[in-house]
Amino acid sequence: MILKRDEPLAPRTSWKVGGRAEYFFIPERHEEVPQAMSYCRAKGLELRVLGGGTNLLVRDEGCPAVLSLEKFRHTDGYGPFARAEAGASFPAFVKKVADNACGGSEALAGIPGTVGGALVMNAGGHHGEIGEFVRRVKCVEPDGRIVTLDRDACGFRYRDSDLKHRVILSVDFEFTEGDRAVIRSRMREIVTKKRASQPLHGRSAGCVFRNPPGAAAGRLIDECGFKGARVGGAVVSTVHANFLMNEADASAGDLLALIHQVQNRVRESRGVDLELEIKVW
């Protein structure tokens, strides 16, 4: 287990904002996850987990303690069976599946991120979500026992599942069997149309709210006219309003006050209140 004090959060966030961590747990193994618990819980500490943190923003005054899973990046298999832990690069594992001719890998193509953070929330986009793909996840429980459980435990849901209270170690898929070459082709074609409508080059963290029901939050915010709008260094994507970029040295406080002012014109132009997609520490 290595153990920093006074790690800086904001290098190891997409947004490159935010305080530091008091505590800052790396651990090696998968049996060191309980013990930080342990050493936390004794402490009265709040522990946080750390992925790749591109769907994050942490508050300019730190917190506590961090857990990160960065030295689980082990993957196996590529399947239709694969295995991946959860510090492992989510973009590099779909791209492995899919050159193993995994089908369905193709929809999970152009999303940021770690495996573990992807799963917690369910990432995905309109070709599908990475919890239909899951056949087990073992992970910590917030008593500390490490446990395995079967997809329909994890309860995955629109943007979250019912794994965000515990510790994801690794994570068993089950994919079908396809075609190498038609996989590629249409994995090329989901991140072409992302990148032709998504700011993906800026310092950003994704979408930042999630769609209400029959609704899309980005269109909501463009007719509200709140795109190219400023706090700061933080902004309305003029490219996608859903995503709000740091460009000038923007501080976490710029961006939740930008947050803010967003979901207030949303709810007094369209009576919609905007619920927020990334997690804030």
Ligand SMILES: Cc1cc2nc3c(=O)[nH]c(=O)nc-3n(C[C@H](O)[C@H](O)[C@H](O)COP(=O)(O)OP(=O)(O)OC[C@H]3O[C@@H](n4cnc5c(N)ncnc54)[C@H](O)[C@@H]3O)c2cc1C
Contents of the next structure:
Amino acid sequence: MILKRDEPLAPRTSWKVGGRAEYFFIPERHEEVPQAMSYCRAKGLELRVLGGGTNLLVRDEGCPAVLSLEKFRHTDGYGPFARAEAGASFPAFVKKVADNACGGSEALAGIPGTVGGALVMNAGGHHGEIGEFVRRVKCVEPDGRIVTLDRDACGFRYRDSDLKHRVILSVDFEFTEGDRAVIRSRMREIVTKKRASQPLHGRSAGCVFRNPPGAAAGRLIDECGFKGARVGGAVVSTVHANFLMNEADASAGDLLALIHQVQNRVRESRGVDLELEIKVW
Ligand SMILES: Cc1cc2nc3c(=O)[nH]c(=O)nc-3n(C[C@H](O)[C@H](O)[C@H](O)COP(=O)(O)OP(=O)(O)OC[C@H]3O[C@@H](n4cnc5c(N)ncnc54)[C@H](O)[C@@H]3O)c2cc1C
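Could you output the structure for the form predicted in complex with the ligand, given that the previous block was the form predicted on its own?
The complete assembly is shown below, putting the previous chain first.
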């Protein structure tokens, strides 16, 4: 296991903000994950799991202990079946299963991050979510036991799951038998639509707020006149109001202040409490 001290976290997140991790663990074998957990438990340190950092706001103060699964990147597939370790790149995995003619994978195009992060967040969009294709998940329970869970035990729901207090190690998937050409063309369609409606090239963490029942968070923020609103280097995207951009060396504090301004304005003028989709460390 590799252990680093005072590791900067900003370069490891898509927003490129935030402080350092006092302890940064990089296990090289699955069995080392429970070891890192028990080390932190003994020292009274809260241990957090880092994926691709694409749905994450790390505070400027940083955090005590972080576990990175960057050494667990193996993927494999045969027909509609696939297996991926949690630290594998999610876009690369989706491309690989699409090349294997796995039907349903087209719905997962254009989502950055890792397989583990996608699972915890039940990542997806209008066309489908990752949880639909899961068969089994190998993970570490909070007490350190390595277990295998069936899909029904994962509690997949809108951008959430029951996996968040566990450490995901690897996942078995089952897609449907598809047609490679149809999958590729649907993927292109979905990515083209995303490019037209979302600011995919700046420094962001995707959608910051969950959509409230029956409404779109981005539309509510837009209707409150918040597109282009700014705190320091943090700006509400003018393309999609649910994306907050780090435009000019924003701090995590700038982003948090802008998040609170948006929440207050939407609550005052529309009576809706916007909940966070991103995780704040
Ligand atoms: C430009 C852009 C576009 C996006 N578009 C979409 C979209 O279309 N649909 C969508 O759903 N999301 C989207 N997102 C958000 C984000 O990409 C997804 O939520 C992604 O699945 C997060 O994965 P990650 O590996 O980066 O997780 P991280 O941000 O690193 O972590 C997210 C959460 O998962 C936990 N976690 C990560 N890995 C593990 C693990 N192995 N075990 C246990 N817990 C773990 C972390 O502790 C944290 O709580 C977008 C983001 C960006 C920047």
